[in-house]
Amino acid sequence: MKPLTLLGGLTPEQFLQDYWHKKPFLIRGAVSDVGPHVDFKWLSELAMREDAESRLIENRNGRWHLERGPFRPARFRKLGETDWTILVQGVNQHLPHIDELLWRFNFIPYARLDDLMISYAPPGGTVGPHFDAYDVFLLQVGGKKRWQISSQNDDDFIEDAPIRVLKDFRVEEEYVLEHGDMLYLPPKCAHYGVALEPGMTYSIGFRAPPVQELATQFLVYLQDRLCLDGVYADPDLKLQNDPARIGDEMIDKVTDMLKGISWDRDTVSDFLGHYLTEPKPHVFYDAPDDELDEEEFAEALAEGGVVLDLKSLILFRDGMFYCNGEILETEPDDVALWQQFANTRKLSSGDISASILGTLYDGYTAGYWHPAKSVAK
């Protein structure tokens, strides 16, 4: 692949190989242009609404200080002029120009990237030197921020704090980050950011689930598939002393009873596909106010093609296709297409053939994608 501006000149493979999971790597004009800033007052509309998640962090007198959303226009009215941050996840998926930014990280695979973060802060204005379990890239979009980062690698959080603040943060680099400048950090890198000057900053987040994560939902997951033959039964039963005891023997047929759960790396597949595609709980779509029927349907796609919707993910193995938590059904002959919008999250009029319209109506109804000439830019 070509240099790219947005790694400051190198190649997603000399970024994968050098820096990625491995060690911060600052990025002077990495994106100058990120069309309209999503500024304090767009952020605060958004973190009114019940489909976003978002955050309010102060420190006042020395005691931090967290509340959730959706908030009130008059708790905005509140604010002082300096100390705080309001954070809103997920922009990407409410604003096209933010989601067109986050698919601008390709270079990782889908089935890691998480969603676009922007936080905005007057000066003063932090949440507290700490680390993430995840890689992060922080663009700054308008005024200043200065980020300082550590090696440091230890839990001693400060206590009672509504938030995880490291107790002892030892500075070992410092940057100030102006307008289109971009800070990666690997996971467990402590790091700490403080608004010099009224600001945005964009956090490209991955995903990286707990392992406890993963196996609680891959057991839900099992859970909900397993199919176990046969009930519970004991035609041997020997008199025990001790009637209250659990015997050898119930543990013994129990064990052999359990051996039945089995699974292989095509489980294993299949519960990613379903996992990783699986919308978070806020999340909703919503079918078509002026519904299309199935011929006008195509008409629309054969004038403009089809897109995804901002909040939908389609990810694939081989011929299995997943999208928003589901199984997509297609043809073999198809799995180019749709490999094409997995990963392009768009169709020309051009690539659509006859055989996939039926699966993309069923989607379009659904709120899944939306004709490309539909969608407001």
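Numbering follows the first chain given and starts at 1. Being a predicted model, the structure only gives us computed values, none of them experimental. C-alpha atoms forming the largest set that superposes within 1.5 Å between two forms make up the rigid core. First, how it differs from the form predicted in complex with succinic acid (SIN).
Positional change of residue 237 between these two forms reaches 2 Å or more at the C-alpha, relative to the superposed core.
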Second form
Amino acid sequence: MKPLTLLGGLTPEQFLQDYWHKKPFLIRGAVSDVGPHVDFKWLSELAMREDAESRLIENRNGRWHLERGPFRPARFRKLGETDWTILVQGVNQHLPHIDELLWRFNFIPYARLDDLMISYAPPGGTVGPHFDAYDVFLLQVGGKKRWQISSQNDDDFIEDAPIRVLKDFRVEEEYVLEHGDMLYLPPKCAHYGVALEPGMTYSIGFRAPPVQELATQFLVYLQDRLCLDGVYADPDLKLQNDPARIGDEMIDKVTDMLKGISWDRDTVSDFLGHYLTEPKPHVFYDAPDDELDEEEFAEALAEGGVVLDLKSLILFRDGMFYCNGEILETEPDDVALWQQFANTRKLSSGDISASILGTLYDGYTAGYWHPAKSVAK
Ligand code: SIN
Ligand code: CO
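The form predicted in complex with succinic acid (SIN), contrasted with the form predicted on its own above:
Then the entire complex follows, led off by the chain already shown.
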């Protein structure tokens, strides 16, 4: 791939080889075209909504305070001039130009991209020194923020604090980020950002599911699909001296029965397709207001093509396509088309074949995608 300004002139290959998961990387002037600024008023309105995940973090008299949204308007009127931060996850699901910014990071597989969170802070606003379990790009939008980082490896957090704040943060490097500057941090790199001027941090975050969660969710997936025949039977039962003992024969029989629970790479692949595209609990899809019938829908696509909803994700593997936690009905001949839709998140009118119209119409009625010409840009 070509060198990217977003990566300070590195190609994605060079970035992946030298920095990804390895070391911090400061990129001055990474993004010059962030689009319209998401101001505090808009962000605070989003933080009042049920379908957004938001937090307010304050440090008052040396004590940390965390409140979770949705917030009431009066809450924001009570905020002081300094020392607080409001953070809203998944802003890409609400604003097309923020969505576009997130997908500029498409040199990382979509299965690993999580969301774009925006934080706004007046001077002194900070969430304290901490580290995250995942990689993150921190893009400064407006204002100035001082970031300090450290390679320290302890996880000694302040007890009784509602957020994870390192007790003893030992600064090794310091940068002041201005509009358009970006700092990449690998997982577990300790960092401490303090706003110097009112401004925003756009955090492009990645998914790093804990092994325990993957295992738990995989077991739920298996359980939902498990279908084993038969009942326990012991026609060869022998008299047992201790009737309260669980007999060896029973253990052997049940061990054999449980061998019916099995999985292979295809099972894991199917599990990942469902799991990775499953929307977060607060995400809902809106069915179209003025629903087109199938013929009108086909006409709308012929005019302008189709675009994925900002909240939708399609992932694929081995001819299987998953969208928002479900399998998509696709024909083998249309695999290339669906792959294009999944990768580019849109299809232009000339690309759409008659055989995918039925599935496209179903997804349209569910709110998973929309005819491009009716989508406000
Ligand atoms: C912030 O936006 O100030 C906090 C982001 C982070 O530290 O991960
Ligand atoms: Co962090």
